[in-house]
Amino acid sequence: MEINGRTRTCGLIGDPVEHTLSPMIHNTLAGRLGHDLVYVPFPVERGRVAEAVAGAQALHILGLNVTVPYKSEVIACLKEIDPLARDIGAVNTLVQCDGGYKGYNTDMEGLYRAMQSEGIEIAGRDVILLGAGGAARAVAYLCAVKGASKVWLLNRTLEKAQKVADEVNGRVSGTVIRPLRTEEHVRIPEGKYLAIQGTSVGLAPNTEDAVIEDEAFYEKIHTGFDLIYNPWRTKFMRLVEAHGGRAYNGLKMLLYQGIIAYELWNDTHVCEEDALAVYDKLKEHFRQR
């Protein structure tokens, strides 16, 4: 593409940002949709996120994605915030508004679209969720608002799991989220569950790690969804498959959360054909590594 004085800029702020795949998503979309837009990563040092947001506004940056460790910290820098992002307590997308930026969280809806694309249902299902960090908290909220029957929330520290359960249950006026220590997974009733792996355990280079190693645990899982996409097949996924379940990684979640941000910035709709073209490009990136 030709970059000129009319080219609009979007980007990513975080620390680190060197290995992000977001430029591949957004620059590919811009090319396919004919938008005069370029997307670049911006490394932001700790303690300087407010300066970064103010600088982006001064430079008329069209929109920003926000990654770790600033998804909560950036909220104080916003002119407006979407109710969903406020409820989740984390923002990953900034969209220009009058006098600043409005914050959104596209992670939750991105995960939901990814699941829908694989035929995975949440409504009426019993779910096991591993982890109680920022990503898992968004997943817990997603499961609650999309109608999951029960969500067994497993975390190393019960206090953190209880806090997430209290927050989410309070917002949906029910007791959907059931917190347990990770080692208490044996208390989950017999049955077949959708399991979502929401921790960083298993990330490359620690590809032989899993939150739960107990083989009996995986007998309860009919479908496993790991938010990690590097490696392509985590140990969690391999264990699910070894016990007859279906397993998916988090690459489509990354894709769709990015697509939703792109749609917000450009007031457009990305069709499934374009989404899958970007997904094929992301998969090719991993095949070549």
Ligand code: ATR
Given for the second form:
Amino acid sequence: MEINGRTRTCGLIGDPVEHTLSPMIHNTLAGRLGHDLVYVPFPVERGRVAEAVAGAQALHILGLNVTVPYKSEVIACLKEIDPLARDIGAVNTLVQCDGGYKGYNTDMEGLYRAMQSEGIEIAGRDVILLGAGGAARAVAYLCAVKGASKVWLLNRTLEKAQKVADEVNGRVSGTVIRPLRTEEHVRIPEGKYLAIQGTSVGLAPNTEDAVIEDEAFYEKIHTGFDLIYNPWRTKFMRLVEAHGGRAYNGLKMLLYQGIIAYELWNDTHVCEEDALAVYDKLKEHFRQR
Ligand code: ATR
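Alt. form predicted together with the named molecule, vs. the form predicted on its own above:
Let's see the whole complex now, leading with the same chain.
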């Protein structure tokens, strides 16, 4: 693209940002949709996120994505916050507003759109969620809000699972989230579950790890969705498939969290054809590595 005096800037703040795929998502979209916009990564040192947001405002930066480790810390730097992001307690997208930035969380809606695009339903489903960290907490909230009938929340540290369950159950009617220590998965009744892998176990370079190795567990899984996309096929996905289930990685979640951020910045809707064109480009990137 040709940068000129009117080109608007968006970017990513985090530490580290070197390996981000977000520039590929946003610059491809801007090119396809003919928007005069450029997206760049901005590494921000620990303790300087408030300065970074104030600087972005002074520079009229249209919008920012926020990644590890600032998704919670950035909340104190916002002028406004979307209620959903406030409930989740994490912000990954800033949109310019009067006097500063408004914070959103597009990770959760991104996962939902990724699942819809694969034909995976949450409403009325029995779900098993692995993990109780920041990412899994947002997934627990998504499942509750989208009408899952039950969510077995498995975590190595039971107290964290209990805390997430208390928080999320407090916001919806009924006790949707049921916390268990990971080893207690044998207590989950027989069935055909949607399992969402939200721990960091299995992430490259530890590609031979899965949070549950017990083959019997995978007999219960109809569909497995791993939030990890590096490696392309995680050990969890391989175990799901080995027991006859369908398995998906987290690349479409990454894609759609970006698409939703792009839609917020440009007040537009990205059609499925454009979304899938970006997805093909992301996939190509993995194929070439
Ligand atoms: P994120 O923001 O990516 O969710 P996080 O908040 O650090 O990262 O959460 C990491 C999740 O992976 C947690 O559920 C963590 O379990 P604990 O709550 O018991 O720490 C889980 N996790 C990380 N390493 C693990 C391991 N080796 N075995 C089992 N679970 C692990």
